[in-house]
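Only one chain is given next, in C-alpha cells, and it is the form predicted alone.
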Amino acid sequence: MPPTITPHQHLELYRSMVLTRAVETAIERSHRAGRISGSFHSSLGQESCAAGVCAALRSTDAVTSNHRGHGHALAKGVTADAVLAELYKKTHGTSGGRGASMHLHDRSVGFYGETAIVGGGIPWAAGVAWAKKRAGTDDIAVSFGGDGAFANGVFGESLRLAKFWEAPCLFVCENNGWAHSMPVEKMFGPPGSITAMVRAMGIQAEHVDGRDVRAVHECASELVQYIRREGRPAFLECVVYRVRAHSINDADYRYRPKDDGRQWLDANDPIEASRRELDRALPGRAAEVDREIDEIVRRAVERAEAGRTPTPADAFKTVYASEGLEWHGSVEVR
C-alpha cells in the first residue's frame, strides 16, 4: 500500500532528512580539516529513520541513542549549533564541550542522550518507559540501536523486562548491514529475520524498507499508537545502509569493496527518492529546503569555530554527586 501522508508531511520530513546529512557532511569536511578530533560515527544514509519515527512522537516522548547517534538527535528537536558545538568542543554544545560525538544529550526536547556502549541505551529506554508509566503520562520512550547492539545480551533482557513491566517503549533497530566489519546476514539472516526474532516473544513487530521515509512514518506511527494505547513494547526494524565506515578511521575497504556505500547510495539514497518525488508534488519546494539547511549549518559552523573553549574551571560545573559526597573545596592528592 503507497504511503498516504500528504506531500507537504513528507516536505517536513525531507527538511529533517536534509538537515542530518548537511550536518554529518560539514563534520565529516571539519574532522578531514582538523578542526574536529575525536571519533565520528556517519550517519549518512540513515537519516529516513530517524526523520521518520521522531516526527511521530512528541517533545515529551524520551529517545535514547547510540554511537551513530546525530540523526537521533536533530531529528528529535536538537539544533545544528548545538551539536555541531559540542564536536567542536565549545562551551555552547549540547554537554558544554565535554561529551562530543558519542555523548549529545538534550532533556528539553526529549533527547536523552547518546552512549559509545553498544546496546547502552536499549535498557535506559525500558526504564525511563516504566517511570513514565508510573508517573500516570502516556509518553513513551524510543531507543534506537544498530543490528550489532540488538546482537548483544541486553537486548532480550530489556525486551523481556519491558514486555514484563508492559513498558510504553519502542525499540528501533537500524539494520544498516554491518555490526563493524560483521555482515548482519551472517548474524541474523535476512532483513526482517530480527522482527521474526521479536514476534516470537509475543510484542509486536514491525520491519519497513528505510528507501522510502514515508514508509518509515507510517510504521512508526502505527507502532506509536499501539504503544499509547496499549501501554506495551513494540519494535521495529528499519533496513537501511551503513553508507560510510564504521568511524572515521576505521579502513572498512579491508573487509567490503571500497565503494560499497557509495554504489549504494547512488541507487538507493532516502534523500533523492523524496526529492524527485516532491519536485512532482510541490515544484521548487525542495531545493528552498536545500538552501535554507545551507544556510543554517554554515553559520552554526561558523559559530562553533567561533565559540568559547571550556576551562578548567568549567570542570567543576554541572557536577552533582550523593547526598554526604559533597565538594567541599579541596581534594587530598596521594
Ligand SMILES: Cc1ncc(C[n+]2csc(CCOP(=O)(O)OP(=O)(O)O)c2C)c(N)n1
Contents of the next structure:
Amino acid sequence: MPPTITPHQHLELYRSMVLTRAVETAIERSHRAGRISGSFHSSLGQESCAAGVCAALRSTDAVTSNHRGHGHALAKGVTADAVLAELYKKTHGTSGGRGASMHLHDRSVGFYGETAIVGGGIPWAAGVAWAKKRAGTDDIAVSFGGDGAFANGVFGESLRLAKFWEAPCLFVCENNGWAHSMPVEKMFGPPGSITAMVRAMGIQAEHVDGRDVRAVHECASELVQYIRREGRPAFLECVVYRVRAHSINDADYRYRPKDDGRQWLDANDPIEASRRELDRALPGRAAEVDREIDEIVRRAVERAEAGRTPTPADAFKTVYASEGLEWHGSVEVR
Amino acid sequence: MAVLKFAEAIRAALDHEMAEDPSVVLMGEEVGALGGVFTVTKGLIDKYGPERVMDSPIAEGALAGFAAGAATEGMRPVVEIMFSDFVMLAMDQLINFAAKIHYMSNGQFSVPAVVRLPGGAGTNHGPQHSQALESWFAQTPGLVVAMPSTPSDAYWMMRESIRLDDPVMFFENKNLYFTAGEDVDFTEGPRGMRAAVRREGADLTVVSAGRMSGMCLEAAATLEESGYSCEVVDMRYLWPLDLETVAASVKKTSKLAVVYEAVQYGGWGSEIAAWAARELFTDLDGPVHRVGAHRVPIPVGVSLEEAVIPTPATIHASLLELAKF
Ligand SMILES: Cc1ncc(C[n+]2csc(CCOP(=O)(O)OP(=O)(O)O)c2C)c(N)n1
Ligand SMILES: [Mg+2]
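Can you return the structure of this protein in the form predicted in complex with this ligand rather than the form predicted alone?
Everything in the complex follows now, all chains and molecules, and the chain you saw is the first one.
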C-alpha cells in the first residue's frame, strides 16, 4: 500500500528522527570528549520506530521505554534540553540528574519513562493503559521494547493480562537484529516471527519495515485507532537495525564484522530515505529542519554543560512519597 | 465494633476502603470467585463485582508490574500473592520498579499499592509455602513493610497501608487467620506506624512482630512464674522502624531480646540488635539476644518445623537466660 501521508506530515516525522539523531550524536561526542560517563545505548539508524509510533499518539497517551530510549523520549515530546541535562547528570534533567541515560522520565508529556531492566516497562504500560480506560478516557499506553525483551517471561504474561483485562495498550517490539551479541534470527527466526507468536495468542499484531518512517507511522496509526476504538491491546514489530555497538563501551567487533552497522546505514538509513523524498516534494525544507535542530541541540549542550550538579542532600529526596516517610537511611534514632 | 478473627478483620478493612474509595481494587489468583484460599476476600466479589475484585491469571511477575503501573495512574490496587513464597516471581517488578519509580523519576510517579503476603511456617505446607521473607523487603528502600499480629492491628494497618502513597508489603501470618477473634473498633485505631507495647515489664524487653508477638507473650507469661517481668514490644511495621519505642523500653529494663520468624542470619531483628548494641550501649546490662529461624528450609511436620523456627519454649529459654544475666 503506497504511503498516504502528506509531505508536511512527512517533514514532521523527519524532524522527529533528526532530533534524535542530533541529540545522540551530541551525546557520543560528549562521551568521547570525556564530558559525560556511564551507560549510553544509541538508537542511531532506528529513529523511525519512535518517530513513526509517537506521532500517532496524544500527549495524554503514556509511553514506557527501555534502555535504548532517548528516541522514544524525544519523539514523545521530551525536550533536548531535558534529555541532555539528564545525560550530564544536572538538576534540570528529566530526573533531576540522578538517573542519566537509562532513567529518563517526563510525565508532563506522557513519557512515563525508561527502565534499565529488559522487559521491565512492559507490564507498567499495560497497567497504565488499563487504569486510563477505567478512568473513562480513550487514552492508551505504549511500551517500547527490544526483540530481546520478547524472550522475557514478563512479556508473555503482560500480553496475557492485557488481553484478559482488555487493557488498551500497544506493545511495540523494536526488532533491531540484535539483543546485545545474540542475533535475533538465531533466537526467534526471520522478521515477523515474534509477530506470529503474538498473533497466535489472539492479539492483533503487525510487522512493518522500519526503513520507511511513513510506513511505520501508518501502521502504528491504524493500530492506535483500533486500540482506542476496541479498548484492547495490539502489537507492532518494527524491523530496524542496530547500527552502533550495543552500548558505547561494547566490543561488538567480537561478534559481528567491524563495519556491519555502517554498511547497513549507508544502504538503508531511514533519515536519508526521507530526505531524498522530501527534497523532491518540499525542496530546501529538510535542510532547514537540519539547521534548526542543530541549533536547538547546540544550545541544549551548552545549557547542560553549564547546569547545576545535584548536591549530596538530593540523594536522600523522594525515596518515599507518603507524608512522614520522607526520611532516610540507616536507623539513627536515639 | 465487631468481634473478628484476623482474616475477617482484613476483609473488613478491604471492604471499608473499597466502599470509601473507588480506586481501591483487589487483584490476585482466586481472590474473586473463590474468595481467596484463606477466605480473606470472601464475598467481596458479590458486593463490588469482578471489575473491582479481579481474578488474575497465574502471572505474578506481570501482575505486580500491572498493579504498580495502574497505581502510578492513580489506582490503589491491593494484590494478593496466594502464598508469600510466590512473590519471588514478582520480585523484579516489586524491587526494581514499584519500590524505586518514585525515586528514579525524581518524584513524578508513586505507587500506592499494597501487596498481601500470607507467609510463615506452622501449616504443614512445606519449604516452598512456609517462608518468612519479610527481612528481604525491610532491606529495600522505597518499600513499607507491615506485619500485624492482632485482628485489630490487621484491620487498622490494612486501612493505613491502602492510604499510603508508597508500596506496602503486608505480611499476614497464616496461623493467625483463624485464631480467636477480638473486638475491632471501626471508628478509632492506632495511627502513625508506631510500635506497640503489648505487655509492660520491668526486667527485660523482648521485641518481635507478627505471629512471634503472641509467642513472646506466652513466653513472658511463663517467665513471670520464675519471677521476671518481661516487656513485650510489637514492632507492627518493619519499615518504618519505630526504634524510639524500643529505646524507651530498654532504658527502663536494661535488657533486650529480639525474636523473629525470618532466618536469624542477616534478618531484620539483627538490625535492631546491632543498632541497640551501639545506640543503647550504656543502657544495656546484658548481651542482646536474638531468636530467629535457623538457616534451614522449612520442613513439614511439627517435630521438624519446631526444630527450625522459634517456639514459645525456645523463646522462653532465651529470655530466662537473659533475665538471669
Ligand atoms: C533483565 C535484564 N537482563 C539483562 C540485561 C542486560 N542487557 C541490557 S540490554 C540487553 C540486550 C537487550 O536487547 P533488546 O531487548 O533486543 O534491546 P536492544 O538493546 O537491541 O535495543 C541486555 C542483555 C538487563 N539490563 N536486564
Ligand atoms: Mg534488539
